[in-house]
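Given next, in structure tokens, is a single chain: the form predicted alone.
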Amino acid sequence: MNGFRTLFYKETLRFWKVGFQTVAAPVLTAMLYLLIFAHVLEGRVQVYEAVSYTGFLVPGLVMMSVLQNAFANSSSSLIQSKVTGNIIFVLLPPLSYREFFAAYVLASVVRGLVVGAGVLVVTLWFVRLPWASPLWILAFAVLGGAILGALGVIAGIWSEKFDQLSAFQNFLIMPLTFLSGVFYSIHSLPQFWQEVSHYNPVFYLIDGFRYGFLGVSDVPPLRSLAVAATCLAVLSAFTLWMLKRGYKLRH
């Protein structure tokens, strides 16, 4: 438990320590985001009654920011600490493979929720959000800060240079975000990409998280929710299989 707690604090202090470029920079990222699409669309989109666009569109840009920013702290972590060849200092001290996982994903539920709570403060400056279940809110941002802290794992356990990782980023997290409902309702999509869209595991993600604030989605938040909890039993578990192995971290 000594070294759980030594992983999940180190994990925590480096991107704390630098907070001006891992909390602040993402926040101003999402600024420019609702700055420009609420600019473009408000007034001329109102996919929800009685819901302004910009009103829809704040919960998405803080959950993709929530995951974005998970996703960024295990993979960065791990993928600096193979390149540096510190990695031996982690795996070197008498820690379980479960303790390492749990430490990793931790802090970057941590990051996800601080960039988060960020993102949601300095919005209140546009649009004031009904708080329809607290509880489901609370839920969603730490299933999928705990889904996209997972994957970064495998990201940064698989990756064998900064290449790969940004690959990985470019080509899964970024579609998978962006592709998910953030910016529109999947119901203004035509209907093959409706079904598509089915098939994203962050959508519901997203879908569900709005829901918390606004008492209205796309699909029964129930639905997302059994979505999200299997999609992190499935990477957790993939995970530990990775660490228990020792996969490209000990050679």
Given for the second form:
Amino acid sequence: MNGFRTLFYKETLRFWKVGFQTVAAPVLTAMLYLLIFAHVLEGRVQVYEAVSYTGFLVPGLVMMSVLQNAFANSSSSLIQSKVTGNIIFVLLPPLSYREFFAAYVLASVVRGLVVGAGVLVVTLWFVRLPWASPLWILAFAVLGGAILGALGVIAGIWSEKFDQLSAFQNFLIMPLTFLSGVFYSIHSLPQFWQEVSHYNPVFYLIDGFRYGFLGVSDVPPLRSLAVAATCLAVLSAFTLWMLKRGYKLRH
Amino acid sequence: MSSPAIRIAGVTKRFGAVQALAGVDLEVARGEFFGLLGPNGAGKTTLISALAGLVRPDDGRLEVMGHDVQADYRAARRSLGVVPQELVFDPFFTVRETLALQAGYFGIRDADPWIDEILENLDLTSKARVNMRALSGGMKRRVLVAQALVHRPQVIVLDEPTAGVDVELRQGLWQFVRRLNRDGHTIVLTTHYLEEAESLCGRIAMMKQGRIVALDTTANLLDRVPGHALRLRLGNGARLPEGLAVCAREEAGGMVSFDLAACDELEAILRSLREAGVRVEDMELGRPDLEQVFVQVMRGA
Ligand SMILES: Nc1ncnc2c1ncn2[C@@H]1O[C@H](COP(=O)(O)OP(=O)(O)OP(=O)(O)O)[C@@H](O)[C@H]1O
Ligand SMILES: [Mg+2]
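The form predicted alone done, now the form predicted in complex with the partner chain:
Every component of the complex follows; first up is the chain already shown.
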């Protein structure tokens, strides 16, 4: 095993060992959203023709789970390692900063995909989705997981205490994911908020992901893909720069 | 010519207002058993961290086995095993998993036989499948030692490995570390138990406030203090004769002590006590020890 593969394996093993907390719990949360929102809004909200509200909601919920769990994986692992001090076990070996980055981000993607798949499987009881183009589904799930995984690395390294990390989560990640059109189409918003939504990268992730299931979307999927790829490139470059400097990891 | 195991040149490091390292130069030859001593906050851990790449020095160079710890960090880190001072562990894993992961980070295949051997030597075999969380403090300390050895580093640095460790393990640990040293590994040790350093280390550096204030072989350091310390307990109410009182020190518990340059001074002291009719109830003759040297060096520095 080389260093990168071991670190990647460790990061996946870490969440898998507490799967009840890291996989089952978020699947349950998504189910609760589905039960409540579908119950209240089914039949009252119609976003796209020939798509029920539940059919519209499910892909959004799946993607939201992917994103939140990808973020949670890298950020919570790093903050725990820093607070307990066991981060030195990965700082002492001859791992390059690129390997370090890749391992944490990939493990985040895996956690996001596992939870997303879990949510999807459970929701199959509630709705039939057209599965218009699975490749788009996969592309957006992986890109979204990687973007939030990288954000998680940044947040985990920047935070020195757990409450700083939860501030990051509550004031950045939650608003971005909730205001991205998971529960509604942004076309139902007033003009101003529609325009604001177009500056939210998570909107493109949800919209593109939904396109993969439904074959319809608010913006063309290629544009969403371009936005997502650009985001990932910028965030990765920034994270790598932080890691290379040893920011808050190597004094 | 082969490079030394450790070369440190002009290393400085400041944390805010604290000058943790104020220009350290040090070389440790291959195969040495080296002691790094100093009071709390002297900069020992900071120096070790700089060597391990955990702390970036403000200035200066550090090499392990001839590899610069920044420019050639992969080779440098492969050559170095560090037992950290803090008792850290990852509560998600068992002892064996912890060691297998650590070996993996170093890119080692088939680490199992060597891991078994380390577990055996550190008396951890029965704990291999136990979660790290469930180990006692001393056991966790042993796992830290095992983790540092898992990639068979040529240079092993132990930062206070015996803090909070029972006598049996301490002896077992030193036996193991001595064997590693005999097999050619360079050992650097920090400890506050000076008798440990005295019996193990061939050469010692003493640090104070980020500087090395004494650096010599253990034997030479011990030569710095007067040969022997004589401690006496005198009979009830007895006082030292005038001639002796000036060179004696009062100690706790009603003892008086003398520093003797050579053993034959003992003769003279005992004779004058006898002549003055002073009864000696108890007597101890101590060899010079590192603690005396340490105290003297720290006072002088
Ligand atoms: N990360 C840090 N941030 C701020 N100050 C630090 C940091 N690490 C060490 N110091 C300071 O640097 C000085 C040297 O600390 P260091 O831990 O190297 O001492 P030490 O010789 O290992 O002491 P001890 O015997 O207590 O382990 C101390 O004054 C300490 O407070
Ligand atoms: Mg220390």
